[in-house]
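Let's start with one chain on its own, the form predicted on its own, as structure tokens.
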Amino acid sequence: MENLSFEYNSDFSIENLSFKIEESSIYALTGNNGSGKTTVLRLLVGLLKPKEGKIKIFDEFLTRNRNQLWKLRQQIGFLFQNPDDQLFAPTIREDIGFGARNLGLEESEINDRVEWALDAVNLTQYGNSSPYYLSWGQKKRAALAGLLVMRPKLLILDEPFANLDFKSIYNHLQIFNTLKKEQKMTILFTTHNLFFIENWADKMLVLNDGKVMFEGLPEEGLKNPKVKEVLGSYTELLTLIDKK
């Protein structure tokens, strides 16, 4: 993104936003509620139109051209916060195969990709199950599998660890790390949790009211006094717990 501006009526705006995500890296986008994180993700995939500025993805400037958007979206996987927004077919296997069929692939290739994706997210045994009978964590993995069959170069994750138990978080991290290592996938994720920023991200961007407060290495950002003021810190939480 380069000098990007956007506004919702006059209620909220993003001003002069610029950042770059390196290939095969893990990039964290954070900030308080209402800071503009999800808006940035929607701008990146062409769901929203910027007022000013440029977006360049895979060495190609983003336009509103339908053919270009279709081509780019085949290379981008967007995992929503709520998996129920992405799951709709009678069975997990059918749901996962939907995206691959839209690519016009041969049925044998589709079946191979579906089985690979089911195995990648550890849901092979649930392939013929309805997504509505799965746990929240399993639904998240099923929605992710539906993206993986597209073999995206960029994976965008909106609060991927929200509402997950520790075991589910561990399983998801294993999957994401494998994708980054074996598929050379680039990962952009939003989070409020400083643990994932500190221990998982290569770089971080902090938004505050639609403006960039910090961009750089997590170890530097999490020590920045202004960032601490906006995001809070572990020390503050521990102090409250100790007092109680």
Second form
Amino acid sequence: MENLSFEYNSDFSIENLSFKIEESSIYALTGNNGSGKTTVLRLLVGLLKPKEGKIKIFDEFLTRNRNQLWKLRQQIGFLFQNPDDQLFAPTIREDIGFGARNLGLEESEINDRVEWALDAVNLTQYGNSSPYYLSWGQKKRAALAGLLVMRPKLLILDEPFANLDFKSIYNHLQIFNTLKKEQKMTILFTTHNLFFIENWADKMLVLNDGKVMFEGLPEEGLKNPKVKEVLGSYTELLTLIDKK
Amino acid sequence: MDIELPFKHETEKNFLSKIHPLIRVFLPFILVIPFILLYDVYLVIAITLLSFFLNLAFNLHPFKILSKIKALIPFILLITIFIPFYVGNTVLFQLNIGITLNIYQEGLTLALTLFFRIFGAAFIFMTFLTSLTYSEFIEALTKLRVVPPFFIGSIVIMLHYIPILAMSNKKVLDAQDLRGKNFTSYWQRIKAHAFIMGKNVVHNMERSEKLYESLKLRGFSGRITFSSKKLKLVDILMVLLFLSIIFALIYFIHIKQIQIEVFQLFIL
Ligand SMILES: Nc1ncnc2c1ncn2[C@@H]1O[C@H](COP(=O)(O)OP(=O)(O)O)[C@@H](O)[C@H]1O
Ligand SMILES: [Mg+2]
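Give me the form predicted together with the partner chain now, not the form predicted on its own.
Complete assembly follows, chain above in first position.
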């Protein structure tokens, strides 16, 4: 991704964004609410059109060609922040099958993949339930399974850990780690939670009001005074809530 | 306030589940033919009753279906109720309410015929519609080549948001209640409802765009398919069977005559 810029009609714009993600690594896109993280992700999959600049994914430049977009999107799994915007079929199993069916696979292959994906996200026993009745964490995992059936190379996760309890975060991390190790998937995720940047990401990029503030290793980024100032820190919070 | 779409749950099974969804969307259209072609009021009532009892016999929950179409009844009444007052010339009886109103025999018959035609047709349509699961309904639409794929996509998105919309309306109203909003009159409640509905529709339009994007990202090309069944011989036979029943009803006058006589015996 090189010198990317983008503007909404309103006053928000992204300027001169460049970054590169190594294969089968974990990349964190961070910044405060409204800093433009989701916008960058939507640019990457061609849901938004950049004003200037080029995006290169899997050695191919992103164009507006529908066929190319379609082929590219088969290799990218995009997990929305809100699973309700993603789950639409009457049962989890059918929702997961949707992506595989669109690939035009054989019915038996589709079934194999659906069962594999259900197992990968530990939802096998919920296959025939309606998405309406699942918990938030289960919905997120169901939505994830819907991407996995397409066997993507790149997983794009928008705020994957938001709204989850510790146990669910544990389950999700376990799933993502397995996918990275066994399927060699590359993971690009957004978060405003320093914990995941510090302990999970291989590399990070800090956005502030649409502009890049830092790109590089998390160890270094989190020490950077400017980054600390913008993102805040635990120590800062503790000044307010020190019990003693 | 749980809004439910008129579809069957995946796990419910009934007699009609064995028939291909496409046929189940197609059959009601054949079955309403008698309602369009037959002018005999007894026959129309007979068919309505027959479909009700068949429904009962095959355990398709006719009362549930009735409760779903009861909202239609005021509309049908509105269409039919005035006919007896001005159609026909055989006066059946007279109403004296300040002015004298004649109720004509021909008009009454026509009104009854119309009423049972619409009611019977609605009942038959609902019988088949409620026997479909959501995915069977979509599958049938997909198989019917005449429905454009874009349209199917819109239907899916629309159906997806109806219960969500209803639920979020309820949530906003609840939240207002919790913050002490006191609806003193029915009219106020309706106004509040309309306002929230408007806001939620806009909000959900944005969300439906997101759903559409997520479908696109998963390779949606305008055609939604869930696992599909093949048409079997039984299904074709089913259509033929119903077709022949209907032609029999229409063309074998003596059956019609018997029906009429039986009914005249009991009713008039
Ligand atoms: N569809 C849109 N049209 C106009 N402005 C938008 C749209 N979506 C987001 N924005 C604006 O762009 C900015 C960045 O939003 P977003 O990328 O969602 O931030 P983040 O995901 O980092 O919280 C916000 O100020 C938001 O108000
Ligand atoms: Mg966001």
